[in-house]
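One chain follows as structure tokens, the form predicted on its own.
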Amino acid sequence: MTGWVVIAGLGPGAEGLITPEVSAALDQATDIVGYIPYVRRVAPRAGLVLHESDNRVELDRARHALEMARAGRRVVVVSSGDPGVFAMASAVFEAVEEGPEIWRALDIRVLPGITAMLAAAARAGAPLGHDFCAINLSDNLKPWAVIDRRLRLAIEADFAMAFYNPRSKARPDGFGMVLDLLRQCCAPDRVIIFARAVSTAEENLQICRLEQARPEMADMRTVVLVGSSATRIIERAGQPFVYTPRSVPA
């Protein structure tokens, strides 16, 4: 039996946002590998083995998947959102680069998914309608000084920004520092969107101005979108629309 590894994105949460390509790979798999809550999104069935692991063992998880594929298993490594955005695709290729030569000959494919920032932006309107960047605020794999520098440069360039992993129990203070930096550099009416658990039953969308934003409005299930200086709110009955114009004046 010829094995393979597919690194797949399960989207932000709703079953309807999993692509048909990913669904087909899940149907063909003999093994599912991933972080515990993501693996549990895959329905058990006869002949399918589920391999759950903690969120700090990405390289071990990747090596396990590659070894199973080498043994002829059909392995899907699952991530939420898109596997290439702060997720497992990079970990698998890091393992391939550092591992035995034979891993480089394996059939390895990456199947895209709808990442959290795009699902959140769609809920709000079009806040990423012009140039934007995405920054992971976790300092587990990079020093805070790098995060601070990239934030300052993104603010200077007037990008709209998407923040992943803004605040956790282990990192309760970092997002407050981000808000302080934004307040130093941006107008108080800068638009901010707190999008939590988009497309799930726990979905919550808060649209506010920078002067109203508080650290406790974010957690690890929240993506924070910060508009550029041009981002606008269209008030209406119910939730407003947020969009960033497609053009920048000369």
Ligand SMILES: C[S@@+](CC[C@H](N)C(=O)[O-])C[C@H]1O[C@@H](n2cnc3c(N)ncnc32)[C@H](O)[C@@H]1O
Second form
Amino acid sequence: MTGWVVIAGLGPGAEGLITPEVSAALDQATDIVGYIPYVRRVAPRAGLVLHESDNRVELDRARHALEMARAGRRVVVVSSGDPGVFAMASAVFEAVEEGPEIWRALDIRVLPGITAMLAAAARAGAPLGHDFCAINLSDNLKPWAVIDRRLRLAIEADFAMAFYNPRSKARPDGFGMVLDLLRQCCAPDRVIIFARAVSTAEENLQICRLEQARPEMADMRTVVLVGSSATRIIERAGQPFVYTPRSVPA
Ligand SMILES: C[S@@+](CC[C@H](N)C(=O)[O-])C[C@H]1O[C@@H](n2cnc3c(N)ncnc32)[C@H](O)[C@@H]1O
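Write the structure block of the form predicted together with the named molecule for the protein whose form predicted on its own appears above.
Time for the whole complex; same chain goes first.
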């Protein structure tokens, strides 16, 4: 039997945001590998083995998937959102690069998903409609000094920004430092969107100005979008629209 590894993005949460090609791969799989809450999003069925693991064992999980594919299994490694955005696709390729030569000959494919920042942006309007960047605020896999430098340069370049992993119980203080830095460098009316659990039953969207933003408005289920200096709010009854114009004046 010919095995394969598909590294698939399950999107931000809603069933309807899983792409048809990801659904087809899940239907053909013999094994699902991933972080516990993501594996639980896959419906169990006869003949499908679910391998749940903790989120700190990405490389072990990747090696396990590759080894099963070499043995002829059809393995889907699941991530939330897109698998190439702060997720498992890089971990699998890191394992391939460091692993036995035979893994390089395996059928390995990456299937994209809708990443959190795009799902959140769509809920608010078009805040990422001009140039933007995405920064992971977790210092688990990089030093805080790197985050600080990238933030300062992104602010200076006037990008809109998407912050992943903004705040967790293990990292309660970093996001407050990010807000302090934004306050030092940006006008108090800079637009900020806190988008929590987008496309799930717990979805919550808060649109505010930098002067109103508080660290507690973010947690690990939140993606934070910070507008550029050009990002605008269109007030109306109910939730406003947020957008960043398509052009920057010369
Ligand atoms: C390890 S990263 C994984 C990102 C994922 N691969 C993606 O493309 O969305 C986890 C972070 O993604 C963001 N996130 C994931 N799903 C989300 C959702 N439904 N709503 C808001 N943010 C989400 C949060 O910032 C969370 O801390």
